[in-house]
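Below you'll find only one chain, the form predicted alone, shown as structure tokens.
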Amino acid sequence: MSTETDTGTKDPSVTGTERLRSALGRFVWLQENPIPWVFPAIAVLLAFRLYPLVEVVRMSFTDMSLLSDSYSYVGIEQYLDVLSAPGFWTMARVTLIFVAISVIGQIVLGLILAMAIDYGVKKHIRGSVSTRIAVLSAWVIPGIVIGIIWQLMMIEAPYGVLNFFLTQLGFDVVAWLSDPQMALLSVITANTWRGTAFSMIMLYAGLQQVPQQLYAAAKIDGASAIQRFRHVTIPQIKPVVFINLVLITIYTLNTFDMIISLTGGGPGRATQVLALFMYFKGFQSFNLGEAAAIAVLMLLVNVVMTFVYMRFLIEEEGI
């Protein structure tokens, strides 16, 4: 119904009944349509999270560079130069060591504390909340500073925080960040604990949706408290697990900053994993097709990984 003449002016024979009754019906309109709600939503995805994921995929098969202006599109060349350069493998290796050695250290120490949180929680102990403060003050510190504050701890010389304590202890002085495997270790170390924070608080979570009557049936079962771990707060949490593992996943296949301020990918290559090595060639060789092609194998793996933890907590529970 119109309610104006071509002009632009009001209808004088329109009263004011029926432009109150076709407002109501527009509003009506954009209540039983969603398009109008989500489309913000998906305006602000497109632009920021489609569209530069096909620009990278893009930019993977040409040779573009930040020292050119003009590119051109060489295929799968850059996939071939990625794969077949110096020491790629070695990197992969450590790359696996340093996701799979993380990403189990973060969800067992994270459910080791969500777990004594919630019970401190359910039986009023005191230091719950501290205690969670401080866990949580890890997650919130940037990757650069925990790499430099580990750094500080790991001064390979009996002043450094680690090694004072140990030579106090009657052992030598560790090399912390300058022998290949201890560097691996202690790269590993540093970003389990950066994210078991994050870990903790979607475990903990996980652990508030768990029915309290499974664990009063299962007691009155004569479950032990093992028992009751396996059969009850396992699969109850296991779609939060699902969640977390796919997360961390991916946060620690991409972490670079706290590596390179640790230390620097060294020595030698001992800590380079591929996400440093992408930095490299995007912001030292200024090779920008190569990281591309970098990027997109990273996402391939992390699409793979999820499949992977889908297959095994998800498909088989039918969720």
The other form holds:
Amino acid sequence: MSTETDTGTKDPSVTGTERLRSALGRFVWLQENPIPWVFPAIAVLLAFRLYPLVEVVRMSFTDMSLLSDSYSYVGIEQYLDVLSAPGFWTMARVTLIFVAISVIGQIVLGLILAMAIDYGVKKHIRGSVSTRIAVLSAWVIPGIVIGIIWQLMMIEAPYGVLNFFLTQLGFDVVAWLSDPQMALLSVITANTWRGTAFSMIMLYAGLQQVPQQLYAAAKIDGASAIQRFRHVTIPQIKPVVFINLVLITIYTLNTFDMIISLTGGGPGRATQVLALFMYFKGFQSFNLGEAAAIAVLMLLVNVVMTFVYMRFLIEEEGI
Amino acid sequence: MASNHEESDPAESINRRRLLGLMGLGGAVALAGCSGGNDGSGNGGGGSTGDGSESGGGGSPSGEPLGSERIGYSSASNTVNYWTQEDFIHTAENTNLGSVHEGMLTTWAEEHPDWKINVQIQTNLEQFKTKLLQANASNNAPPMSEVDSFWVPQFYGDLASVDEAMQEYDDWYPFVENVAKNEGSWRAVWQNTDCRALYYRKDLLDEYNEGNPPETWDELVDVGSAIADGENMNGYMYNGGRWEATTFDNLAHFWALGGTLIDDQGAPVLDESENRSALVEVMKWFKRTIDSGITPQRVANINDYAQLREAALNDQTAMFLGGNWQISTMKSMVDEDVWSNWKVAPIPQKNADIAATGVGGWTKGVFTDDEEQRKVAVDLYSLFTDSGNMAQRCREGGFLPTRQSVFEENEFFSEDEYFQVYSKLLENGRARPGYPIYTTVSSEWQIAAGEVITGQSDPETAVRNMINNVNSEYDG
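Let me have the form predicted in complex with the partner chain next, following on from the form predicted alone.
So here's everything in the complex, that chain up top.
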């Protein structure tokens, strides 16, 4: 047995025990130093998260375009162009309505479903697992496909799925997607359907963390079901609700895939959200600088919303 | 050293391993050399071709003339890259079309034993455009590429001449020359096209209009209203959703009225009075179709030709504005007595004496200064302009020929009533203006149309907003 020396040859004077001790020493050093362990994660985050983020911010201060290989820095010009773009504030309003109602819908329906499943599991009611799977299937379907599915359901002819049932019941055909207000409602409905599953899973996990003794104590104190929900369940799952709100707000604000296949942003600009505006700027007008500026503005909205949620859900309660 | 023993000599085994290793290393080096051709430079040099065969270095060709992603013999010493679509090569999903291409491409391979074309199939057409724009902007476009007909003007400065393939003939439709020719030189080979037409139910037009399809907007409204009232169905439908066809299909009305979207310098000219008034007329036409009851408001969400076809085949509409390919789709879906009841006619216009239709389709271009590469590319492209090949390709692929003689001399086209109508339509064919601002014009057209159809705006306001938005985008 021998060990390699500096010159690459084995040193016969080093014993096996010493080598073992040396190897153990390196192992202990590895164990005590977090850097080697977290380095891969840091490298991945830097390469695939931070670098693109910095690059988008940099691009937003340029006039970069897919039609040219050169660009120059133009300061905040792209931001000013975005804010003064025709229809920007209409799109901002549509986005606000879309995000607000979708988020509320997903949280409320997700909580109802989570509580129903939680109740079902506790009472050993059959079908809880299949219900979870059925709801989750909506979440795993790609947005483009969801848009197509809902478009097929909402075809405004008697042979459209929803209109077929309505006409069978004696109602008129409903203009699900060609009436501006109804189109926005339809898009919100489809997005809520898609996102409810995620909220359900998050909130169901939160419900599992609530100590059952609290419910027992509340019952002994004479609290009704609504009072138990308000004073036990809600305070206990607030951290989960916070995380859920932050995530679904980000997801919803960034949604454009489902909308592009469902309405394309129309009729007119009735369902054109900012994420879709960004897509059009980047891949129809090839204006990467302006698309990046929209992305940065949306990032700022997400950050602000996160702070707002923190203010109302976390700091206020001192959690 | 040969041995019949089951256990080989260790020394021999090591030698063999070393030998294999050296071969592998040599192969890798050769592959690396070949991969230099992927940047579009063309000459791949000798050595391995990447499919396991050795190069012949200009000797007699070996192997098959076509590979799954190769046109030409694998032994050829020169390589040129080609961005194309499956529909335009021998591996087309439509096997009949693939067979036609196989014959053509084999001919080219046999005539060019020293050249092979490395085929890179593009599947997502929207991404294809972006990719080609990016590659061209960085001077890295492939030497050979398909180019959507309406992008051609955008690449005038970068496309090499393809005169040899085009100037041999003088029977191109006018729109081909308008787009593919620049400063006296052909810049693209327009191999096939498509067009928009009025589709109508013959039985209903026989009953309500003595078998005559409407030629004007007034006639369309009259007969459409009569059918809507008498048959409890829509009289007329068209693309009105947020997608390109809403602009492209209906641009026929705008062009027929003398409108121009963009000038030769690529600047939008919608605010010139003639163009503005043509645009207002078209938006008023949209409003009229809705107000008269011949068209349902739901066209504001039609963003797929299939929806028009479904409406037609489900007795939901008596007429629609569709593409020439739709009749062949109908043929494949329903019985003859159903599809043959659908006929085509020129698109009704404001007046009977004006006409236009939008034409599309793909062209082939050369993006290289290398004369040798340009010549081999043009030799290949020439096979696509040959009338016999064009007729066969269009017949099997459901495309429209771009040469008038094919419609006149080939029986398949000359004896088909649909193709004869398309041929007439192509005489007034117009391609979309291939300038960057067009995407904004189209997007704003779709928005304006949607707002007018759904009553969110009146035609004048919609046009005013559209022009302001387009000019604002153009001016930056």
